[in-house]
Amino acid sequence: MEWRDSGIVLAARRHGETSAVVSLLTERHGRHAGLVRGGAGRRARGVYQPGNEVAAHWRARLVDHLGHFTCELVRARAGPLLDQPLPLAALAAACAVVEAALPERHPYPALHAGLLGLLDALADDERWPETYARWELALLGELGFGLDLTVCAASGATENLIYVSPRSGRAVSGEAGARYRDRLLPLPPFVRDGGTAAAGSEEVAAGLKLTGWFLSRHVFADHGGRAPAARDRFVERLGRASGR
């Protein structure tokens, strides 16, 4: 069994003195792990850190044997944020969700095409924190737990949607949730109106909790509703930097 696939390295843990097991997202295969003959070695290195994007060929015996990658590197991303904390911070949390996320094997074109989106917005766009919101949305999404953000969820009003449930995960408007604020997920409006006005910090940090809230419920269930530690990490550091 063989295969030829685009990859992001997700992961790459250590096996035996040289070799590494490397996790990759790969646009027709999904989540797929292989071993990498040498690929804890100082050259290799480089190739497998979460981010980049490489050429996979993966080969086993039979399709459910673990299996050899052999990859060239295409492009690397993680590398050129290395002077830059927060996008890295935040290329390491992409990487970490989707590797726990993720069932192995199973394709998903869409988001390996918008991790790549997100990979880009890290490089070049200073809207980048947005994008992650966005981007952490869309994958509730293709996992099967979209929020419904169109219409409140008490009144079907379409206006003024500032509040999220924390249980149904649909909207909720400010008049039909004014008794309840304490209790409902705020929506901010970037989340909302898809991009078109810029969010400041505490719009973006509100974006991350309602996100942040519906992968532990759903996706990080089976971790005990925790979600990955680099996540942690990224959205302390994104709230130190913008001095919450």
Second form
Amino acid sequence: MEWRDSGIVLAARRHGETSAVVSLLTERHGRHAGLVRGGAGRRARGVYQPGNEVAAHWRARLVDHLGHFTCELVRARAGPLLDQPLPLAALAAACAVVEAALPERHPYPALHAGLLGLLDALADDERWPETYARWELALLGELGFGLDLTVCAASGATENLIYVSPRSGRAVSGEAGARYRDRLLPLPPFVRDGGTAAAGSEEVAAGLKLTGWFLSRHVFADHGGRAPAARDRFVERLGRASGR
Amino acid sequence: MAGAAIEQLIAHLSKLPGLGPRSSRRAVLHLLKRRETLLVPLLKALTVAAEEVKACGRCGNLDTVDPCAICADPERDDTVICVVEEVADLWALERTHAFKGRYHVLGGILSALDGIGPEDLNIAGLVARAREPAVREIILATSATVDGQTTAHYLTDRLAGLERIVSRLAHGVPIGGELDYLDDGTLSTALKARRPF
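Could the form predicted in complex with its partner chain be shown next, to go alongside the form predicted alone?
Let us now look at the entire complex, which starts with that chain.
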């Protein structure tokens, strides 16, 4: 068995002295692990940093074997972010979330493209925190836990949608949710409008709280409802950076 | 083939870094052939190491005395602390003879994958040392990896407010490195960190 695909490094665990078990998010084969001989050695370790884009070649005798990866670095995404605390924290969080959330060997081409888009945004887009929150929303959707933010769950209204029900994941209008607002999650406009409105730090925090709630409830339920520590650190750092 | 005691020795040695069953078998044979000149002195050295070597209570370095020789050396610069991940990194810096300050060994780096959080590292000890009046600069010498730099940024946050200079090692072109063979991440970092020549 063998295939070639483009992939994004999610994690590399040392295996023995110099080898590593590397986990990639590939375009056509989903999250896939494989052994890389020399992957933890001095020369190759830089290639297998989370977020780096690689051209991967996987080989195994049987399809359900771990198999071996041979990877060539296509674009080093992690290096330019090393001295930028917030984008670096976001990169680590995104890779940790994908590593923990996605089942192995199931293709998610849209998520692969989305993660590449997020990595592009981290490199040169000031509005990358919004992109991150939207990316988590898309991740929820791809995993079957998408939120319905188009219409009010209570009244059917399509205007003034400012809350989300933490139970159903459906939008709730300001009028219908007024009595329950303490129990509802805020729905920031940038999440609802799909990118037309620029978001402030409060809105981004609300967006991450929204996605974090549903990630914990649905995706990380098997992990005791706990998101990866890298995501917690990113959210905490983002909050501190915006002075909250 | 060999006696049980020898097989046991081979099995223990083969667990060491760089040694497999075949090479440890050769090493054991070599030791047994040179019993007086190699095996006995090695045994004594191992016994001393097992009984006397301990982590320095101040910096985390390994030595037979506590505080270690580096911490106890009055010639060293008390104003600078170099933070490293492991004792091996401390030894690597010492080999350069380029740094004459004090060290602090974290005992690892933050790693979500391995479940290593701030509470698992010797960070409280670093913050306490950084508060000492003599200290002026903290050099963060963690790896140029995502986890290494995440740890460095975390330490920077923890040290903020102490009014100490926090610096990190430079990233860029290694000595003997040819640009054609460098990855684009290293090159772009080197370009960003260029300085007047």
